[in-house]
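One chain comes next, on its own, written as structure tokens: the form predicted on its own.
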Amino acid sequence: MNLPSWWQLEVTAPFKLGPRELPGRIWTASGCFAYGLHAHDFRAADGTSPYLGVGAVVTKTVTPLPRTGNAMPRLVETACGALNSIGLENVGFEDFLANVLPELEARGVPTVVSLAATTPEDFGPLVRRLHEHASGFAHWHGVELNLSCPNVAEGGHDFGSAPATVARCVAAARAWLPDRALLAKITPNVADIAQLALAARDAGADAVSAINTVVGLDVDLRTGQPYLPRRFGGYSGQAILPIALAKVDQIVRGVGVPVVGVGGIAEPEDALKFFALGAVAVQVGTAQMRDPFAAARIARDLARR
């Protein structure tokens, strides 16, 4: 692609986010590249790796205890995106610490760990244990607090829709994370997302990730019932790009906290729009589920030559 004349960032160069320097500005979004472990044998037609140029892999969200996730089906493709109701299926925090994170470190994957819990007070012990376990890891760069999953009964977007709750979660995590970046992933399913970003910033977050999925529902006309057993799910993909851009603009202009933009990025031009609005980095989500080389391709295409 022809890069516009205003484009000055080098997306594959290190940049500072809070107390940490991250390797680049094009990341994969939580839940869209699993834990970031299983694509090392993949090669594109030109021989490149799906990790090439990627600044961080945000892991699948980890919870204090293992979760089996929601009933099937959990994923429905739509004309312009996808509805998911995964329900935070994961191996649990202790298994993640013992087996997943060490392998990410050994493989040199730049990692941001996504965490979720059901009370603000849970985040302190989680982050403390994580820091005790991994403070010597060179490739662990930060924590993203998932405060906005729409697919769980506790600890989801209802939980993270109150600024006071966001502040308590961030403060609990910040107390045990002195030397890694701390991000809060906030929900767009509120009247004023800037209030959530403001609460996160004032409680000590280095950045907010915006946005998580938009609550949606689709109906199977063969049965007359919603496709998803929980009726609604998180809507993602290119259809939500304008929503994400509007929310990011609202935060950048109204709050000033650094924003990692996410929502509907499938092409380099999509990522450029977030950077034009002032995002410091971007995450590739649904497109990465369809094409594990999506983030690497965008990083390559936005590299200034």
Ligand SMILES: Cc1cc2nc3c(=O)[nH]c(=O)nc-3n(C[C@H](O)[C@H](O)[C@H](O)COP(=O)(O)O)c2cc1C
Second form
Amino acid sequence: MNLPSWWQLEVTAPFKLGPRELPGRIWTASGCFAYGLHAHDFRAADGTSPYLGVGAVVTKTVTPLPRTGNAMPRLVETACGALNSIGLENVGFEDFLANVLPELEARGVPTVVSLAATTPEDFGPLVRRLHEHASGFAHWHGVELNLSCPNVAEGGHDFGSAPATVARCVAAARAWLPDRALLAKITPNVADIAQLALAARDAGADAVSAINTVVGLDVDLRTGQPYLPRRFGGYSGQAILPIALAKVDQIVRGVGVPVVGVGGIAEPEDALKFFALGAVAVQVGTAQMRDPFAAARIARDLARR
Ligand SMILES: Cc1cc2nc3c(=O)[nH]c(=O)nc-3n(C[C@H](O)[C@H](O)[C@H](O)COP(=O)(O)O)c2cc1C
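What I would like now is the form predicted in complex with the ligand, since the data block earlier showed the form predicted on its own; can you produce it?
Entire complex below, previous chain first.
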């Protein structure tokens, strides 16, 4: 693509985020690139890797205990996106710590660890243990608190929709994370997302990630019932780009909190729009499931050199 004249950022150069330098500004989003391990053998036609130029892989959210997730079906493709109700299927924190994170470190994958918990205070022990275990890791750059998963019964999207709850989660994690970036991933399913961002920043987050999925529903006309057994799911993909851009704008212009933009990015132009609004980095989600090279391609296309 022809890069616009206002474009100045070097997306594949290190940049400071809180106490840490991250290797680049184009990341993969949580839940859309698994734990960042499965694509190591993939090669594009020109021989390049899906990790080339990617500033961070945000790993699939892990919870204190393993989860099997929600009943199938739990992913429905729609005309311009996807509706999911995965329900945070994951291997659990201890397995992740013992087997996944060391492998990411050994492979040199720049990693941001996504965590979820049932109560705000649960985040403290998780982050403490992560820090004790991995403080010597060179490629572990930060933690993203998933405060916005709409698909989990005991949390639901209400979990992170109150600024006071966001603040408690962030404060509990920050206390044990002195030297890594701390991000709070916040929900768009509220009236005023800027207030969540403000609460996160004031409690010690270095940035917020915005947005997680938008609550949606689709009906299977063969049965007259919603496709998803839980009726609602999280809507993602290209259709939500304007929603994500609006939410990012509300945060940046409204309260000036640093934002990592996510939602609907499939092409370099989409990422540019987030940067134009002031995002410090971006994440590629649903597009990465269709094309594991999407983030690497966007990073390459936005490189000014
Ligand atoms: C199948 C699927 C699973 C996801 N799992 C997670 C997750 O575990 N944790 C999380 O914070 N976000 C999760 N997300 C949300 C994405 O990270 C992202 O915020 C959202 O999909 C919007 O970006 P996109 O339109 O680029 O996909 C998931 C999204 C999809 C489609």
